[in-house]
Every structure is written in C-alpha cells, then in structure tokens.
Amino acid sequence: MIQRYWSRAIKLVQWGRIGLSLRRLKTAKPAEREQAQQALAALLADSRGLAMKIGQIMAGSHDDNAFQALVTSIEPLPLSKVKTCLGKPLERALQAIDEASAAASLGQVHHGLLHNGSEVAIKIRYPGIVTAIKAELNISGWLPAGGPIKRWQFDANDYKTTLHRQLLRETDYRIERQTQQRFRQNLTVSGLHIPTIYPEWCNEGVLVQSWEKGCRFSETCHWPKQQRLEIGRTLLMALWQSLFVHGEVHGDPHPGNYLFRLDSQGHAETVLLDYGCTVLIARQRRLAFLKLIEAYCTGQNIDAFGCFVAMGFNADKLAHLQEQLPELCTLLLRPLLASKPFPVAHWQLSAALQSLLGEKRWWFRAAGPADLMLLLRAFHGVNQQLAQLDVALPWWPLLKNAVGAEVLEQARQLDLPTTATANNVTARTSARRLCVRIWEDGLPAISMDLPPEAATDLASLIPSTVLAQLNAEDGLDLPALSQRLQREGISPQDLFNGHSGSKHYRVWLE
C-alpha cells in the first residue's frame, strides 16, 4: 500500500515538472524553442512509461525533431537490472545476450544468440513499469476535461477508458506475441516482413523474436525513386489490408518501429516492428468506410451520414454537419479520388478542414468514437512517411488490389442504419449556431461560435465563479434555460446578457 502511494507521489512530481516544461515551451520565443523542446524531451525520457509514450507521439513520423531522441536514442537500463526477468528456459537457450541496443517507453531490446546459432531480439519489460503505469493512469483520471474536450462535448471518460485499456494492454507481452503472430499470418503484402516469434520463450514481460537488420526511415528518403516507391506502396497497402480485410491496424507508426533493407534482387523490404499498440475495427465499421470510399471513387450516390453512423459516429452531433458532409467527404478522400498518382504533400488536409468547418472541426472529432484517435494516428503516420519519401501513388487502384473483390462486394451489400435521428435532430434545431461574446473593459475578449446544441449545456462553457455571480445579480437560471430549450427546440433567440465586474457577457442563438 505504501509503495503504491509512494509511486503515485513520485509520478505526480514528475508530471508537475513536465507541466511546467510544457508551459515554458508554449511561451518560448522562436530562438528558445529548440532548447525548450530538448528540455521537455529529457523530462519525458526520464519518466518513461506514459510520459515517454506521449513524447513518442509528439515525435510523429519525423526523424528531425527534439522528441526523436525518445524513439532512437534513449539510454537503456543495464542488463544486470533486467536479466532476472528472462526466465530459466530462455536463459538456458541463450549462448549470449548483449546490453540493450534500443529502449522504448515500456521496455528495451537486447540482441541475443541462441545455442543453435539463431540471432534473436529480446524485448524485456522494465521492472516496476506496470505499477508506474497504473499510478500514472490514476493521476490522469484526476485531470480535468478542459479546452476543446469540454467545449465540444467530447466523451472524456470514453477517451480515458480507451487510453487506460490500451496502455495496460501494451504492458502484457503475451498479448503482443499473439497480435504479432496474427499479423504475420494474415498480411500478404509484397515487400512487408514481420519478424518470427519464438513463443516458447515469451512470457508476460519478455518477447523473443528473430533479430532483424536494416536502416532507419530517414536513410531511405535518399534512396533511388523506384525503391522509395516500393516502400510507399508497401506501407499504404499494409494499412488498407490490415484495416479492411483483417480489422486490426498497427497504431504506433513512429520511425523506431520500422527497418528498411534491400532483398537479393535489389527491391525494398519494409520490416514492421512492435505490435503492442493496435486498434481493432469491427466488421460493420470498416465495411461502412469502404462502402463510402467506393461510392465516392465510382461516382455513385451514397448516404454519407448513414456510413458515418455505421462507422461509430454519434448521430446527434453529426447531424449538425449534414450540410458540409458531402464536401467534407471529398476533402477526406481526396487522394483516393485523384485520377493519377497523388503526392500527399499537396493534400493540406488540416488547412482545408479549417477552411470548411472552422472551429466546428472539433465538433466532427467529438462526434467520432474514442478509438478513432488511434486509427487517425496510423493514417497520419503513413501520410507523413509518403510525404517524406516524396512519392506519388495511385491510392484507389492500390486499395482495390489490397482488399480484393470479395471484401468490396461485402461493403456494397452492407445495410446502413436509417437517418431518422439526423432528421429528428434537424427538426428540433432551427438555429445555425450558438454565439458567445465576452468584452472586458469595453474591449472584445472572447468570441466563440459553437454548434447550437451546445446551448443545452452552457454551464460547461462559463466559469463557475462567474455563473454564481450572474445568478446572484441577474437571476440567471441555466438549468431552467437548458430544460426550456430541450422542450421547445433550439431556435434563434437571445439567451442572456450579463455583467461580472469589468466583463460583459452576451450569449445568443442565430
């Protein structure tokens, strides 16, 4: 009990230091930014566990930022500190084991030589990391859901549950062993290599697989174009096949999880490592996505709203984006709709979404299921890699080749849910947006335009101290206002004007 609380206290101190470093990074001047990034990266590396995992996400798919050290150059623990985790059967099978060659957020990798001459990679979980992760997850449960999470009505509990479940799953190497074996058995993509697992020597904290050689992603960006095209084709087809055919996607695309080499014929080969983080996509969800893609690529009419609902999106929230949905689909599917090989550097999706939806892009994200963040991470990783490889590929032909005619036909035959919910929500909501304006000392301080549905939860948008003052001075009764809107419908109207000290608030529906 004492150990658990002590571990939690240590993690609280570490997270406090990380929080301060994040604030320094946010306010750093351009000339100081790199130094601030390096300081934050060092803190994340020292914490390992959840904090280091966040740093690896910040590294993304780039090999040239301060957080990349969290992927390629973390100082491993000495072998003497982890050797007791190996287990007697593996120790007897080993002729030799080297000091760790690589370290990650939850464990580190050692090169080993079996008595039969086979080279193996031995991934060993850090001693005590499970207790540390649980302490960090308990701390994350105390964190408030602020900013866009609160304003756009994200299901914070769903996101936290997804994060907790995924991280605890990653600490059990028996699950990773089974996942890697499934990927090796199921994926049939040319140029993709998945290491062989030695299950007889694996346990909850140790994973043994074939030792693989190759170079890092940054080196491949200087390879001849044909080999870069082969790598890009392999990465893209592996994503399509794992998603649409097998329903399980590798969700950790940072550069440390790839090796690249040339086979005996000079063709590029991609080695995919680390199967601790994968996202499972149910059959209906993935077939609905494929149905949407094929309809747009072949010029057929499609109930896009029904497809998104079948993919797990919240119908009530998505209904407020119905008018933009056709154009939104065109933006999201742009590489697939191209008539010739598409260079992803031309996509500029973030800017296009900002132009189309503005702040309502958060509403679109909030409408999606929590595990969508893992799937988006996989897509983002492949897109970044294709951009860095500087290659253009024909997305739609490759997708059809990766999934095959049978899966495409299953998508065509999928029955979509009715759109009655969307029609009902639209009928109850005639306002186009909720407007929130705040002036301080007569000058504009805050200007927000939100989906009209947010009017039923104004209490989450206004600080509690201000609410108390407005209620005392102006008789504002937000619960009664919310009930009235739910009962009568969300129509254009003034909701309230009020003052709190030097601040003036005005909230209305238009």
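In this text, the rigid core denotes the largest set of C-alpha atoms whose superposition between the two forms falls within 1.5 Å. From a predicted model like this one, the values you see are computed outputs, not experimental measurements. Residue numbers count along the first chain shown, from 1. First, how it differs from the form predicted in complex with the partner chain.
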Contents of the next structure:
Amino acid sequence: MIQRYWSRAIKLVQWGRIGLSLRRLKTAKPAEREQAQQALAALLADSRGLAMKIGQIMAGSHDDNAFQALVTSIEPLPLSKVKTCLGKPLERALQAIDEASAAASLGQVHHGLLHNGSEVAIKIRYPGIVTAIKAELNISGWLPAGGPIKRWQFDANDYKTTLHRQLLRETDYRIERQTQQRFRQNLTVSGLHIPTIYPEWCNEGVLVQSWEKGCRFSETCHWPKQQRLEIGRTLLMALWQSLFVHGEVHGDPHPGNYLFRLDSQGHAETVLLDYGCTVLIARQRRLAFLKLIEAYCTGQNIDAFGCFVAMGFNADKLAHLQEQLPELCTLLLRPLLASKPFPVAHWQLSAALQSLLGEKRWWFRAAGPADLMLLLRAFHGVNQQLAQLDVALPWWPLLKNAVGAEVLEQARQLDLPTTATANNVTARTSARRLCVRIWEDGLPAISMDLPPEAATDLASLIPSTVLAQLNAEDGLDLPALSQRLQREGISPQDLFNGHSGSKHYRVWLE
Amino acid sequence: MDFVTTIIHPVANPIGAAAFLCNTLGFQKKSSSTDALVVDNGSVAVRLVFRPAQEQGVLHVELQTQNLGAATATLLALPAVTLLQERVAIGDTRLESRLQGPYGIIITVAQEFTEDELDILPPLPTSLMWDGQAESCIRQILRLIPIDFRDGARLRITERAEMLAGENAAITVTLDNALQALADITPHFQHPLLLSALQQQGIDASDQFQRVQP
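Switch from the form predicted alone to the form predicted in complex with the partner chain and print that structure.
All chains and molecules follow, beginning with the one already shown.
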C-alpha cells in the first residue's frame, strides 16, 4: 500500500515538474527556448508511458526540435528484460533476435530472423506499462480544467475520456494488429506500403510484422523533385482515402512512424508504421465534411453550419461564429480551393484564423468534438511534411481520385440536420462580448474581452481577494448577478464598477 | 506619400548641360534662377546646379530603344559623345550600350528583346513533372499566342494541365493533359489555328478540342 502511494507521489512530482517546464517553455525567450525544450524533453523521456507520449505529440513532424529525441533516440530496455514477453511459440520460431533497434512510449522494436528466413520486426510492450499508464491516467484526471478550458466551455471530460480511451487502446497490440491488417486490406494508394502482420506470433503485448528498410523523412527532403512529389501524393491520398472512404485515419504522424525508399523502378515508396493511434470517424461525420468540401470546390451553395453540426460540432458554441463561417471555410479549405498545385508553405493558416476570428477562434476549438484534436493532428502532420518536402500538389483533383465517384455521390445525397439552434442561441445571448477593464492609478492595467457566457461565472474569473473587497466595499453579490443573467438573458449592460485601493474595475456586456 | 521628384546634377556648365539635354534627349527648359537650371521631359526633371569642374558629378541617363544599333550610331554622331561599352548583355533579354556624353552625362542605350526576337522558348512555370513531348509541344504552340497575352496563357495552360494530371492521381503531366489544357483555356475561335499548328508538329489533338463545347 505504502509503495503504491509512494509511486503515485513520485509520479505526481514528475507531472508537477513537467507542468513547470511547460510553463517555462511557454514564456521562454527564443534564445532560452531550445534549452527549455531540451529540459522538458529529458523529463518526458524519463517518464516513459503517458508523459513520453505527450512529448512525441509535441515533436510533431519537424526534425529540428529537442522533442525529436523522444522519437528517434529513446534508450530501449535490454532484451533480457523483455524476452519473457515473447512467448514460447515465437521464441521457438526465431533463429535470432537483436537488442532493440527502436524504443517508443509504450514498447520497443527488435529485429528478428525466423527459421524460415523471414526478417521480422517484433514490437514488445514494456512489462508493467499498462498498470503504469492506468495510474498516470488517474493522475492526469486531476489536472486542472480552468483557464481557457473553462472560459470557452471546452468539454474537458470529453477530451480526457478521448485521451484515456486512446491510450488504453494503444496498449493492446491485438487491436493494433487488427487495425494494421484493416489498413493493409483497404488502402489502395500508389506508393504506400503497409508491413505484413504475422498474426500467429502476435498477442496483447507482442506484435510481429515484416521487417522494413528505409530512410527517415528528413533525408527525403533532399531527394529529387519527382520522388518528393511522389511521397507528397502518397501522404495526401492516404489521408483522404482513409478518412473519407474507410473512416479511420492514422493519427500518429511523427517521423518515427514513416520509412521511405525507392522501388526497383526508382519510384518513392512510403512505409507507414504503428497503427496504435487511429481516429475513427463515423459515416455521417465524414460525408458531411466531404459535402462541405465539394460544395466549396465546385462553387455550390451549402449550409456550412449544418455541415459542421453533422461533423459533430456543438451548435450552440458554433453559433458564435455563424457570421464568419463562410470566410472561415474558405481559409480552412484554401489548398483545396486553389486552381493550381498548392504550395503548403504559403498557407499561413494560424495567422489567417487569428486575423479573422481573434479570441473567438477558441469557440471553434471548443465547439469541435474531442477526437477532432487527433484528426487535426493527422492533418497537421501531413501539412508539415508537404511543407518540408517543398512540393505543390493539386489537392482537389487528388482528393476526388482518392475518394472516388461513389463516395462523392453519397456525400451529395447526405441530408444535413436542421440548424435552428443557431438562431435560438443568438437570441438568448444578444451581447457579443464580456469586457473586463482594470485601471491602476488612472492608467489601463488589464483589458480583456471574453465570450458573453463567461458573465454567468464571473466568480471564477476574478481573484478571490478582489472579490472579497468588492463585496465588502460595493456590496457586489456575484451569485445573484449570475442568476439574473441566466434568468433574463445575456444582453448588453453594465455589470459593475468598483474601486479597490488604487485600482478601478469596470465589467460590462456589449 | 506623393512627391514631385527632381534629380540634381552638379555641373561646371549648367547652361551647356541644359542645351545638350534639350537638343539631344528631348528635355525642355522649365525654369532658371541664379543658382540653378531645371529641365524636364514630362516624366523626370533634372536640376542643374553649378559646381567647379573638380566637383562636377555624373548624371546617368537611360534611353529605351527598339533599335540599339541605330540609336547608338545617332548618339555617337554628336560632338563630345564617345563609346564606353557596346552591346553588353544583361540577363537573357536585354542589351545595352554605354556612351560618355559631355558635362558628366553618361548615356545608357538599352533594348529589351521579346522571346520571339531572341528566338527562345521560355520554360513553363511548372509545379509537377512534365512529359518531355508535352512540355516541348506547349512551349512551341505558345508562339502562336500574341506576345502580350502569352505570359498569362503560359501560366494558365500549365496550371490547368497540372490539375488535369491530378485527376488521374499523376504527378507527371502527359501530352493528353497538356493538349486538353490548351483546348480548355484558349478561346474557341483560335482552335482551328491551334489544331492546324499541332498537326504540323505531327500531333492530332482533335479529341481534346472536341471535348470543349463552344
């Protein structure tokens, strides 16, 4: 019992240190940033399991940051410590097995040779990792859900559930085996290779597949243009086909999960590895997305709001962006709307979204379903890779080809949900924003604009010491104010003015 | 910000310099005062200010011409004009001759050549790979499009052909893609001329042109 609490306490300290490092990284100056990244990467690498997984997500697809160490140079466990996991039948079938060639967050990979001469990659789950992950997930459940999560009404539980479910799925290699076999059977994309599974040797903690040779992504950026174009096409079409046709997307686009090589005719071949993290997108959701894309690409009228709701977006939250939605779609779909091959490096999406939506971009994120985070990660991964390959590709024609006429027709025929909710929300919340201003000695000190709904929970936004003072000096009764707003609607009005020492506060809805 | 811009030329003999600019380069005297003379040609003004000979500056003047040889010869026939450099190539499309005029004036005579005059076929602004025959065919056929419209046509045909290649999930543009793009982006009245020119290259593009409805 004591040991369990001690272990949990150590994990908590570790998570605390990671949190602190993340905060330092966020506020670091450019010169200090690399150092902060290295410190955080070291902490995450020390942790294996959940923390390392987060580090891998932070590594993205760029080869030039400190988190790449988590992808390519994690120290594996010695073979002697994991060999018992193989099982007798596999041990008997093996002629030879090397020390681990690669280590990841949940397991490590060994190069083996079967008696029949086949070279295999044996992925072995770390002993005890499932228990460790479950313990860490309990701790991560205690992480605070304040700040933007509360302010913009993110469904934190939905995010946590998605993350937990995803991680636990990843620890069961039987699921990964089935997923990989499904991808191998379903995806028909030129230049894509998915390793063959040896199901007879696989179990919950061991995955055996064909050993694949190839170089890392960073090397391909120096390959001739033709081969870079081939890689880019394969990555893009694999994404389209897996999303729109099969409804399951590879959700772990970090560089360690790709190998690249040339076939006998000199064409580039992309080997896609690691099917532990995939995103399942239901038929209606993916067809609604495709319907939206096709309408924009062919210049037809479309109920974009209805499409987003059918994709799983929360109508009430999305209603705040209804005016900007057409322009938002144009930004999001820009590579698909281009009438020529699109160079992704020119797509400054974050800056464009910031310029269009400002703080309201959080509504878009909060309105999206939690698994959208994983899907966006897959999209972002392909974008980063295309930018690094420095190739421009014709997105819309490639999408049409990858998806096929039948699925496009199904998307056209999809009935969208009615979207009356949008108008109801707008009517109930007629204020456009909550404004908080604080002046100190007559000079502006804090200026903050928030979504109007935040007015119903001002207590969580105002420091408790200030709140106590306002209550004592001005008789401010925040619970009563919140109740009144919920009862009467969130309409433009002054909420309160007050003084506290040299500070003057004003909070209003406009 | 809008300004009226004048070039200042410190010169030992402002009156002589003004006469040279007016008599040979089409300037007109605009104003004069005790310390300066101003001449202009409608687009640029030169303020000629007196300085002793040892402090005289250099005024570079560039003249655009359609006939570099004739313009250079005409200027060299003037008194006090001598040749500094003749027919210097600047990039692929420009030739210059440089002449020393009087009063610190250096004259650059320049001629810009079109791709037709240079007898070159500029490369296509490609993003994908192109089949050799497809690229060569389009570069040749673009010659038939009036020079003023050609850059735009070159860009649009290239982009269209690459999008057509994408519909077959190809990264290499084929001759069929290129011909279809040509048919798609050129006005219908030009089609007979283009078809005939293609036939002279041994290419039958009737299928691609028939797919485009007038």
